[in-house]
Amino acid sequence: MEVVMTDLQQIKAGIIGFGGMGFHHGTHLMALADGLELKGVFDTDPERMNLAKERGFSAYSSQEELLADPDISFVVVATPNDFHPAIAEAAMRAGKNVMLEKPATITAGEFEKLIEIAEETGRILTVHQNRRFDSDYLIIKEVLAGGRLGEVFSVHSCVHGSNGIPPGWRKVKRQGGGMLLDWGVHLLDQLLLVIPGKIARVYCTMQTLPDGSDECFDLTLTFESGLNAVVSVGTKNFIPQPRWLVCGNLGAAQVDGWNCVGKVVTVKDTEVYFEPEIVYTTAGPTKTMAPRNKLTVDEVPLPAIRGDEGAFYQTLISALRGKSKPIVDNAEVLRVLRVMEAARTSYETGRAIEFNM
């Protein structure tokens, strides 16, 4: 039978996975949400069991002892990615409602099976991509939607580091490892949310670890609008690049870094041209290539956008308890899983690969 909840009940929780993220959620950003509260985790390590038992929270002795608690309605998977599936289909079929930490699944086809489980059961299924929150894809949404910048023609997301993949199973190609379902994830995500129309084409080159797993990659998006998207994630990459470059025939925005430090530069009137001056390089003259005059531009700050870690919760307890639906649409999920796919083989094959989708 179905339990509807009203306003006054904690949701009680539990995590599988007690690891980093599975921590983050557990200490943070529960704590962050009005409604929502652990009960207890389960993790194969022993030391993050006893980490949880530190922490105040009921360390269960397995995942079948959670899953069978009726405390518990919503389950958090925060394991690495090879056992997502296995799991959210269990916590489904236990009468659990379940979200799972990016990505979903490490196939399209698996996340449709359990796709199909959670309308069998009746279950919530969603994923947690809380970097639809994050202050820098806020702004560029924000610039996007205004309009200033006319047609756009490219857009540029980059995720640069120099400090390599962290030690253990995001290296582990068979795992999920890899920066593409790590990080090119959220980035697609991100994309795809503020860009309208069809993917035409994917290209997609890396660079590998031994085990084939990716510790950088740059995959263009060609849109059937002719708009080109770059994703650019690389972890040896000692000068970063913009971490967000939009241009259009209008204007171009730029966000550099996590500080979300930039500008948007537009047209002041189309209809006026300024001779540019020549630019004399050490090898001849340019003149298409000197800077553009400044009186025919404005220069302004990115507008002053904030994320909230905390907002993605609160959508999900909206959504738990019935008034709305995940903020994050298993449709949006599966096609980011498919763009990942093509990129894969378009990487394998050296050769772009046709989308429509």
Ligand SMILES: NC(=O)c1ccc[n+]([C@@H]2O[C@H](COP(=O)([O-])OP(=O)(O)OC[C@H]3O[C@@H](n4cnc5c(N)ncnc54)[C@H](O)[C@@H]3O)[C@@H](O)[C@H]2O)c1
Second form
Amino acid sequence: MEVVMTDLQQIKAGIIGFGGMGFHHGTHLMALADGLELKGVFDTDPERMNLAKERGFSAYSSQEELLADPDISFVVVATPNDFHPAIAEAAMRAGKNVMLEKPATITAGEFEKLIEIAEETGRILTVHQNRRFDSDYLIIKEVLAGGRLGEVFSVHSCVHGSNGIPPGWRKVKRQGGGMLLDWGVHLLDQLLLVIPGKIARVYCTMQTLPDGSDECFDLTLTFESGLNAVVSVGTKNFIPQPRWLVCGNLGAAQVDGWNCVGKVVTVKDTEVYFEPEIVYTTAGPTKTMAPRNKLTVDEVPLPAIRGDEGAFYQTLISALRGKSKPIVDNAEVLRVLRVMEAARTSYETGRAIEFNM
Ligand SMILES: NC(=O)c1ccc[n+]([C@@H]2O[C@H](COP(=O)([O-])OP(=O)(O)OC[C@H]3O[C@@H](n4cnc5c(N)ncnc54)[C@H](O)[C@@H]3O)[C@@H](O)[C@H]2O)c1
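Could you output the structure for the form predicted in complex with the named molecule, given that the previous block was the form predicted alone?
Next comes the full complex, and the chain you just saw is listed first.
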């Protein structure tokens, strides 16, 4: 039955999968959201159900019981990735609007099927791509929009840690583990929103665990424009690369890490040539790779932009009230899933994959 929400009514939500991220949704993100409240959760782990009760939420005895509650109009799916398609389908068929945690699904085919079910049932299907509101991304988005770097030819987006992958489903390929589906999906989502045009080729290398799940990957996307983007995620990198490094013919921008420290360096006058001083490395001289003469460039701090952790849910509530579309377009989700599939094929075949999308 169709539930029509008024502005005064609280949207009642349910969460399926009350682990790390489900807990964050329920106790933090939903608590910040004006107009939405968590009614209850279902998790297969009794300890997580006890935690839910301690926090004052209903703990349903089964997924079916949660989905049968007519109060609940919206369900967040925050289980391991392999359960997402079946739970999302059941929730939409029970009349609920659904938000899947990223990556949405393991394969593009699974997500296509869910889009069809959303159309058939008239329910909202969306994906929690929260990192569209991270400060580092918003800063780079602003720098790119400003055009000060000129023609951008290279973008590196890296997330590196050295703790390895935590134990559990994230290390299991058939459950949708591995870093491509975990962090890669965020970085690709961000990248494809700020780089226009089609991707021509995809090439990927990985380091994998015995079951094939990737601990680390380096993915190169060559756009039809000629722009090269590298997305790199590592869990064994004791010295991380910068979070972002963007190069254009008139300048470059770097964001060092989550702290959003960094700089924008732009050329003052492209017509003027300053002879660089020759640098002698241990074994020989170089003029080409000598440091840039400081008088020829401007160096400024990154724009001071801070992401808003509550913003995603505000856009979601507007969509649930029928006032706007969800900000995460399912065609965008599908494109990212297809890039990740091409990346996997590239790794498995050792070849660059023609993409044209
Ligand atoms: N958007 C983000 O920033 C972000 C961050 C972390 C995780 N995630 C996503 O959230 C999801 C969950 O990740 P996590 O880190 O919370 O994992 P987790 O292992 O901490 O939690 C998963 C929970 O699901 C429960 N569960 C397993 N199968 C279930 C089932 N069939 N029905 C109900 N409950 C079930 C488990 O008992 C566990 O409590 C994943 O899709 C992950 O990609 C998103």
